[in-house]
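What follows is one chain in structure tokens, specifically the form predicted alone.
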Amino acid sequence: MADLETSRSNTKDILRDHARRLFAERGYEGVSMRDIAGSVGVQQSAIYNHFASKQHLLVDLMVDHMEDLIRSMRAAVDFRATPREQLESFVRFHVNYQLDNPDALFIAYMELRSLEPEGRETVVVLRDEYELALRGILDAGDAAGEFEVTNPAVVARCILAMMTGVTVWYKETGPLGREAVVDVFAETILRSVGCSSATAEC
């Protein structure tokens, strides 16, 4: 029984991986369950042992992405540190996470429009939770006099949009290595809220 359960779990993960890649390459509407099955090398009916529909599969991918993003962020950011240190850690984590997971990121942002109401509500709640963590850091920094932030909600969205765009243009073979690019993001965002640099006090 244990071997059977492991096999089912592995198959589900393989289906997720192939669906994620295909959705990122062609868009949700451009991919059929038959395409996913063919990519994996199974009968289309086999997918329904794990996912009730293509919509269910999309929701599963997006919820899994957001839950992992939140969990990983909370492990990477020490919320007992100063707001400046928290913000720098958040930025460094977020940029690296996006570069490590470009397909999941693309789907999370571009396919929100493809979700039916129930699934969309679930994903939006998780997105709001992640955004609120950043807003909390900005609020704390502003209250402590470390940051100059006139509207933390808008600033948080600006910061997230700026960081998320890195997957559009960054190339591992480019003139700057990943660490240097992450340094630029950290310094730019810290300066934007009133800090002189990523290594200096605000």
The other form holds:
Protein chains: 2
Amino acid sequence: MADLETSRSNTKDILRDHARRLFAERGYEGVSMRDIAGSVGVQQSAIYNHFASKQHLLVDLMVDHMEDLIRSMRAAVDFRATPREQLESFVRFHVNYQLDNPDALFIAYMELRSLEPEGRETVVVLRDEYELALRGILDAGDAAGEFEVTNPAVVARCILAMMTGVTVWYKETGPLGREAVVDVFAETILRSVGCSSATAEC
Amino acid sequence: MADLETSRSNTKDILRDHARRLFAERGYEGVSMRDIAGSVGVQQSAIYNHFASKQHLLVDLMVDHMEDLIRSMRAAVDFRATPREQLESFVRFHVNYQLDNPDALFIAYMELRSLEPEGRETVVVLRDEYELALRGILDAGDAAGEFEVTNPAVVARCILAMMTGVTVWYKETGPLGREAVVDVFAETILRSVGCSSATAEC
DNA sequence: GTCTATATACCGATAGAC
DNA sequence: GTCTATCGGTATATAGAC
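Shown: the form predicted alone; wanted: the form predicted in complex with the DNA:
What follows is the entire complex, opening with the chain shown before.
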């Protein structure tokens, strides 16, 4: 299909790319349809040929992102491995994904409040699905005696919050390389569940 | 001073309380001066008797919050104690403060982008001061051999992100008590620096 | 599918009466 | 110090020419 190859450069996709960046930078409420159109180089009314409203544009971005995130996570984590290996894979996947797609993840985390009830419910279901995958790893590790986790539900949210925050401060141009950051996260999080690569426990 | 006793119920303080809640719920850009005034029960123009602009109102909220946060942290953490005790005090203080003042902390974390350069610089200095206090504890513990921290600067930010995220999901009315949440944070974070109350190491 | 022009509503901020 | 009234500007969304 030739269409698939050129779909990345059609107006709709370009609009999505610019809207994603602007929403992440200034927030949904802080960006106008004129801002998005101006960034792309079209008139404001042209957006309505591709999205029914500003709200539909936000929902489109968030749902597509969550579906891609879950799909990618499932491809990156081998759920037949040991809980320790699953957790390390999950963390390394998530931090890398976060650094590759900082805007999409930041929006998914922050702009739930800007969604009207219908779209909000759809996104929350997807977010819970992702969170439950991590919680399942913690539960399994706890049951197998590999981890020491007082409360898997709380710890899962702590771990996600810690990782999601990385985009707030990490700059690719800074003194710290990406691999080093990923390593620190993997080590810190494995330690936090009582499981360190430096100990014999795991 | 009788003035101090009644200052909590004057119009300016009431405006601050309502603005803080609304900014946290919908974001700075998502709240209008009419929204704030309507919530308090005055006309929009009355706000300008107390704050020069919407931006001044935001800066006022953020600076006051950061100063109170730092003052309270210094009162709660005994910097003559061992690094382990300092870290546990810091974490327990922060999570409790976060649960007592979820809106103020959420705004300080999220609305830096809504600040114009002048106010932004003021708030960033205060935020760095707070972050450096935590980083100092990690450095001291690392130097004393009590902690295993690969990169104190990164870990300090991880710990803060983890704690700041608690307000996103924690509901006081939920199944988990506040003390239990604070305990999980203290335990998880001490573990993440290679230091657990269950081990002989600390 | 993009344009210009416009409808309708709301925005932050100010002026002046009381 | 709060009110009513209003200014100039911008918001989302739509209509209709091309």
